[in-house]
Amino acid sequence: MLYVAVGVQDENNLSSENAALFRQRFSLLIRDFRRLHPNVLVQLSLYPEGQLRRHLQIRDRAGLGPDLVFTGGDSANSLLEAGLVDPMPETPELRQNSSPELLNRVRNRRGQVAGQPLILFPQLACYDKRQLQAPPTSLSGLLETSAAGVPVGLAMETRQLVWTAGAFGAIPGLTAAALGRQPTPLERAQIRSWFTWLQAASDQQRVTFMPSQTDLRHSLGRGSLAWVSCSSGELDLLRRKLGPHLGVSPLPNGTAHASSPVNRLRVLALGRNSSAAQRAMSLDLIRFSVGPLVQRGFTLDTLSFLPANPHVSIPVQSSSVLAAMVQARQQARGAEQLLADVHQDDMRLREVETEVMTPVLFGLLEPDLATERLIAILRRPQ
């Protein structure tokens, strides 16, 4: 028997429709993996991802903890810093059906990895094909999409809004702060061109900024929202409420600059309460996890991620959603240093929300001084 905790990310409690999908889709895995072990039996247990930690910590305490943690990248750092998992061997087979970014967005300063990447949710746009025709493919298409009347969706939350960063060149300067150097004259401009566009955004009529990304989706979903940014995680439950009038795409690009989408990562952790076997027993599913074969048919079988293992090749002409989600995967790789360097749980990204982004998009603080603000709290020891 081996004992799975799931983190599932749910801004508020976990939801029933949510855990149901969840389900579903581990099932897939599990099913094929028992062909190989059918002595092997998996027993899921569901928690909201930001209480996992304290769930880990009351079974620990009690000797019952899991023996595989599924959850995402951030939370994996936080639980390995804690010593709630066990840092992931580096096998030279794991290692070469991984991808170093990938691999460097779960590895601590000691070199210790958190988690084997599994999947990765890929930040998309959204839209309602009733009220939408296409989606903009610019930052600046965008807004025009908005002014003629188009209801648009944005989070507030910082990492929902990084790929707007992105779309003006300012990757590489929040990257230089957050490894506390000075962003370069030009970085500093760039990063002043971001808060202006989003203080431009937010003075839409009809531009709307939400304080989840579950709000934008039920927004989306209703049809009080046209286009959202979404992440390709929800595209399932998006397909339910707007069936064939659901669109998919990249998100916008700016003039000279790529966006830069933060795409979730998903990793299987290994707990500390397990005996020989069932340690055994989980490296042998997380190897066959991460195998090409396995992660192109889990791939294909969902059109929900994309598989972490860089060998996998995916076929995006038989798919829209599939050839956006690897649009997303390649707008993605300049912001693959700044995810390493901040975490979710980053106290840094913290004041970055409250003392910057927020007073950013209800107009109290202008841009100059916003981006002096923000490379000061970046710059600060962790």
The other form holds:
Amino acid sequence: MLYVAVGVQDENNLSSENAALFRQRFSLLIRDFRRLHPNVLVQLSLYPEGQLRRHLQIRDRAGLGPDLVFTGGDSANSLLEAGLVDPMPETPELRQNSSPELLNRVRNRRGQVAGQPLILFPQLACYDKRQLQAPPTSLSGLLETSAAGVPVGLAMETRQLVWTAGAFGAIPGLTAAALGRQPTPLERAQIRSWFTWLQAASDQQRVTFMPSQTDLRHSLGRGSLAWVSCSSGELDLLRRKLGPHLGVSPLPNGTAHASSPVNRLRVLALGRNSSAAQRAMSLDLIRFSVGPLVQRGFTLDTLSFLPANPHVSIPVQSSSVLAAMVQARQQARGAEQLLADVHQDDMRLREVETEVMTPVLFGLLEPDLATERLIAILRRPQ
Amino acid sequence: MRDLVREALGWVGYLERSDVLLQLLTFVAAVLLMRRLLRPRIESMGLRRRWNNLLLAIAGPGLTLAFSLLLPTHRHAHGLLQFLAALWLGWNLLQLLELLLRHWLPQERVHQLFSRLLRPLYLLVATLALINKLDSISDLAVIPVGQLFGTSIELGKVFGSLLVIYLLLLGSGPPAAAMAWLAHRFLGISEGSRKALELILRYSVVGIGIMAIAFHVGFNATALLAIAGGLSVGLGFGVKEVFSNFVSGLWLLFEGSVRPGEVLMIDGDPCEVRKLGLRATLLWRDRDNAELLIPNQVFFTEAATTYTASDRMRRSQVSVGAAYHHDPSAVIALLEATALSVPRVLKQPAPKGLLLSYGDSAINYALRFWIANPMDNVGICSEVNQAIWTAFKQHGIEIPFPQQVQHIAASPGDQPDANLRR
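Requested next: the structure of the form predicted in complex with the partner chain (the form predicted on its own having been shown above).
In what comes next, the whole complex appears, and the chain from above leads the way.
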């Protein structure tokens, strides 16, 4: 018996819809794995990502922890720091099946890998084709679209907005600050222009900043928004709501720079309470999951994520969604270092949200001051 | 439901882990040690009962906890063992609390509180806490158990709804009783009306609660109307009697004819209404201390005799015979005076003696008198009869035995006896 705990992102409470979707996706993987190991049963336990750590602590203390934890890359890092998962054994086989930049996102200072990268949920633009014929390809185009009366939605969460920073070339400045260095005057100017655009967007009547990604998805599904930033992991749920009217495209770029989507990495981490047989079987399942054939089949079956294995070829001509996801992965390369340095549960990120982003979006903080405050916060050690 | 069973069966797989097995075996060892070794020793110490109970309550869990503290030093998980120790301690403390409360509250109340509320609630919380260690409760809660009127019903909502309904049924009693008591106290409503109001308030709270739960589960107004439609068909067939009794009960409450405290004649015996339930009315019969459970619709559809509709007085009667040679007016005066001398016979309306008929052996009299509590009729009649016997004896009034003079009639054709003629 293998016990797998799954952290479901963007949900404070699990919904039956989301749980069924996760089970359905995971069953695709397990079904094939059980052809090789018919005597293995896999039991899934889904948790809202925010509650995963607390529940793992409770189960771990009792010796009832899961054998595998399927969670976000940042979450796996914090679980490794908390001693709730074991580091991955870095076998050549596993290393070969992961891209180095993805492995970096789950590697701690001691060089341990918190989990095996499995899939990537690229950040995309989702739109309702009934309200918007063609998606904007630039940030200025996005504001023009909203000015023309099309309702646009963006998330207030900092990580969900980082893609707009790339479009202004602000990522190098943010990365420098996160590494403790002083950004150059040019980098400061780029950060400032990012804030100026955010404030301009916030001033637009038809641009709505929503507290969470889930709110954006629901609003698009209901038809109250026509264009939102979304994660490829939400495409299945949106397809159920919008059917053929769902449009998917890469996020708009800036005039001189590409946007920097934050692609969510999902990894499989090893639990600490497994018996020897369960540990061996867990490693077998991981090896099986990152195999090129399985990853390719998994990706094409769902059309909702990209494989973490860099050796899998994606037939982008066959699907505009796949093409958008591949483009998002390429756009995101510039932000990989920043994402590796600033994890989702980094305290600095929370401070940036309350001290900088929210005041900027509400027009309470000028871009100049916001830039200085942001740099000061990011330069602090974690 | 199949998913739930599969999940539950999957938990057996934890036994594959040595840490889990070790904790469970340690717990079993602690329980056996407690039963075989510690308990007899504690009981033989001769402590005062209070200390004895306390020591018994904490010894087993304490021993388990001590074992669990030894485990981490050997790099073993110990949370399950501590959890089981905490559950054991909680259960024991609950029992101690029950013993303690029996000093201050009526035993029946304490028993109800623990058997219906606290113990089931404790077991429920303990089960959920255990599942929380084995699995994800929030995940189990969204397991779909079926579809009803286009609404997907999830396990968590079903479970939560049943729990809330159970708590509503149990917990609505005291607040309803308090509201009814306030109305009784400040509005001056009668005792019977207080009990009726309490029941009506309770049913209202439960009814509103069930509606709220239905909306919470996800039924919309259309679905509820569909349920109501389905119910109306069901009422016509299967549950007609149940519904009929329920509606009869509500009607009787509003009407006030069958309320707790009322006295009704059932098969010739006065019976006091103890409780008007959802399906049936509970009555108490004084004669043999029997409790009768009669469906509400019986009172709704059949004639009933009550002694408490407009007042609680009952007119009672005893019969007696006196010899022919006594003056009837003297006998009647004596009977009336005798009735007045019995303490539980009301002075007003005054007792009334009557000459009923001329019998074969005696003149038959009736003594009618009024009593305050219809349930006391048999006892008071007995007292009056005894007083009549004593009074007749003192005044030399004879209660004659039945006397019969038999004549042998001659058959046609018989010759008269010569001796007799002479």
